[in-house]
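Next comes just one chain, in structure tokens: the form predicted on its own.
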Amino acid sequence: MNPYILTILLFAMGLGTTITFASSHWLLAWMGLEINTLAILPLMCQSHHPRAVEATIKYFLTQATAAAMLLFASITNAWITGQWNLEFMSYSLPTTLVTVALALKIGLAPLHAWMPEVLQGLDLTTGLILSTWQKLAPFCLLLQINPSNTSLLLILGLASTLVGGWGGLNQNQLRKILAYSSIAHLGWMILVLQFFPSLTLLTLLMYFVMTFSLFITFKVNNSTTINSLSMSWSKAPIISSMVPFILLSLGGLPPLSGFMPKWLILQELTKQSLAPLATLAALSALLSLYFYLRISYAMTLTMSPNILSNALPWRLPSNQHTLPLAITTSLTICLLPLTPAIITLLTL
């Protein structure tokens, strides 16, 4: 893609986001979601795969709907309170319209079938927009809203953590695996949203770091698939080495970074009376354990067939930078110990 091009695309998703993140008004809020949804779509389809045009219609068409519901939604609150402010969100059907078509937007089970799909046909790099970036802006509303229906979001969180644990059993391409571990993690943060806003912004941003460094971590090893990263001893030793850490960070085992917020998690859901709920996200949370165990263990315990050709590859000079990917990698591994200042900054 021409540079030119390139930036002007990714400067309308950055202004798209800052434009939700600064509306206090609906229509620029929408405004905002529907400038950083069109500035992706070029990027999704610039292979020209059919795959990759297929994720992009898919993508558009489920967007799209979100959009037109959350118009509707934000249109019914302004006829009923006579007002457009983001703070008058009191009646509880445009408030339950909102949350679903912003559950779409994100990803939310029972509404997330389009994104393993799309996961699938983009590349890594655009996934990675795809499933960090453009979640921030929907995010953002959710936060602002303060839905009051609480069981609709624990059930939305709750069915997500399950489906994003069971749905990345039987898969063997890394795409979908990471699809559904997004939707696992974002029940997650949905569980928690309406007791402690600030936690859930914790945990997205655990989740943007650890995800960057898996995304970056299979470009670099140019693997699509769990068997093709048999292959990565002999492409990137070191980061071989260190992926397992990054995966059983993601699945939230200690003395890991991912296991804090979802300890702080279970702990805010416990106190709120709601222990059988905090059990069954945990037991969730086992299911997602699984399948990143089936990736660290082809990666790490794995030989492929040492012929020739792909025998030491790593002693070739590599183009890709690998500064990102160990700041990343560092933190997903290393934060647990911060704990405490961290939930000092949350409570201030």
Given for the second form:
Amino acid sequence: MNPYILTILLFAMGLGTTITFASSHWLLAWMGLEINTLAILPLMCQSHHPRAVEATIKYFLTQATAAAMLLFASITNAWITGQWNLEFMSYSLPTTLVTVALALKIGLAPLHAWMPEVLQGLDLTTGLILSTWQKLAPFCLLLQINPSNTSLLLILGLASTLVGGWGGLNQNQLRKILAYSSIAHLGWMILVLQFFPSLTLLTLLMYFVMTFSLFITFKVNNSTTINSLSMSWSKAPIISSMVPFILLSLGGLPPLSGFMPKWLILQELTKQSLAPLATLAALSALLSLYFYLRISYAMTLTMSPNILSNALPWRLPSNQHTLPLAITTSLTICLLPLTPAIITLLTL
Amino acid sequence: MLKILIPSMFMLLTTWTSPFKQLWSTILMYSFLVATLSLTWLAMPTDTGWFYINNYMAYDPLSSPLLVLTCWLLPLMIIASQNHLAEEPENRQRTYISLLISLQIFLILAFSATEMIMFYVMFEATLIPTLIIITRWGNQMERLNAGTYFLFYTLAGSLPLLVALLIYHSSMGSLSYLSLTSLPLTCSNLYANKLWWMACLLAFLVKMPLYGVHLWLPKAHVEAPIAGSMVLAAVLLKLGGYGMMRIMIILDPLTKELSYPFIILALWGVIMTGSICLRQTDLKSLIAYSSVSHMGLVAAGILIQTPWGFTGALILMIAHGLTSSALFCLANTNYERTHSRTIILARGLQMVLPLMATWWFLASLANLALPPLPNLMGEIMIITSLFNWSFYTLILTGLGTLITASYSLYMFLLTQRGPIPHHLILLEPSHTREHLLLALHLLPLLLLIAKPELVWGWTA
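Structure of the form predicted in complex with its partner chain (previous: the form predicted on its own):
What follows is the entire complex, opening with the chain shown before.
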């Protein structure tokens, strides 16, 4: 893409999210979300492939619906309470409607159906932006409204973890797997939103780090299916050997950093006397772990037969930017002992 | 404690920076040094009470035998793995050794943890290196399935444990071992308390394993390479037993009624898995089911909650660790020569490898709990405490002892005695390395005859 266009689009995405971050007026927040959506649309269909265009249109329709619902809810709130402030939503109808609209925006179950198909149509970099950056603005809004409906958030959360787990079990396309993984992690974030919002932020940031590592690993291998990952042990042996740890961290296994959000969320849920919910959510994480394990089997723990020239390629210096990958991989594996520091940092 | 832990951590560095020609010798010497230093943990001036090192690590008469077993096992694993890793590229050898060392570090941290959550995190952390060892270096296609069963059975049991520990923490305020004795959960007769009791124990019962949830064990033990089988049989199963012993303190008084079905299931498992052993064609599978059988007895001993029960359980855990690991090493000597685990393929070995037959004999005798070996001491103490609880358990345990003797003898006679099959035309003579390995397994067992107080725990 023309670098000027790319610059404008990326800046516009940043602008949209920043406007939403900075706003306390509903109209401004909505405007920021719309700018964000519109800016990413050309990025999504830049390859002009029919699959990419289809993904772009699906994304546009769902996000537009969500934004319209959001606008409707904020206007209703303004009509009832007479003010447009984000934090002072005190009636249940607008609050619930805002929650559902934002759930559609980020792709929580049962409003998740667009997510796998949209991610499948994108290339890995744009998919990364969709999974990480695009979640920031809606979460900012979710963290600021006071959700009045306890059970709605819990149902959204539990359904998302279960759907994210079950949906990914039958996939061999990596982008769909990443979509279902995103749905599952978003479920965990929503579960604890009303009890301890800092943990939502913590989970979100940990998820960003872990999924960044995974997306960039797949990009380095230029692979979009599980089968094509099996050749990576000969081309990038060190990346291949780190991938099981990234995947198990996504699955939430101690002592990797992915355990940190799950542990803290379970602790908060049990403090709120929601122990059966906590157990169900923890067991649903096992479903996601199954397909993460499958990817790591294909990539690292089995060595597929290779002809000799494939098994001993020239390992030339890579042109890809692997420094961010190195940083996020280290964070994905080693961050658990810093849990007290991180909680203190985020509870300020 | 840190004298052992920090050198173990730096062993990882040594693995990656040693010159390749000296890698195995260096690591072997280093790990033997650590193992010898760890023997100091056995010297305890008082019989009860904790030896505090710092706020986070301590050991007491219950955990020190297991810690010493862990440290002792690393050099043995290194000796055992030398042969089958010899043809691998250099970096993969270093990776394998690093996995074994990291497993030891996690195990030391688990057994010396003073707080239940630390124990839990390290308990789960041991899963990852074991999974990688089984699925990456196992020899058959079924190893992937074995790794999946291993990971998911253990995790499905331990996630409810995490929630149960967090419940206890939120209501009692602390999960430190030091305060557990004074903070039993106030028990009302709610159904939820029974679920909490179950959640606390399920992880350890799956790990031990209890008979109904034992399916992961034959798969994992059989598909793992020799070091994986050794560490699984010797130490990882004992993590389950150790955790159960620690958590029993807070589970009173619910355990008096709720443990009935599990004791019976454990004893039934002793008989069932023993009977399965009599019909096995796969040597490693036989030893794996024998492990389930012995650990069923351990589980019953712990659930009985008497001093003799606990002591018997601990002694049996240590003795079984050494015995089972020795049997896996013996099975591996067969496997390295014939590349098959089928028993009938390599029979009558006493004619061909007479010195190895000595070790087979000693290991089989240890497995069937011959006096005066500590295996017998453990079994008798558990059987006695069960008999004290209910006379009828003697039927089950007596039958179990009989079946254990049968299959141990069966295994010995089938592999060692009888005519040599005609197709065996080239079997390498026994390596000195293999003799050393088995001597190092069985010598501690024989020495424990003289001083079992070292592994009695704090109750006897």
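Numbering follows the first chain given and starts at 1. What we label the rigid core is the largest C-alpha set whose atoms superpose within 1.5 Å from one form to the other. Worth saying up front: this structure is predicted, and the values here are computed from it rather than measured.
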Is L6 one of the residues whose Cα moves 2 Å or more between the two forms, with the core superposed?
-> no
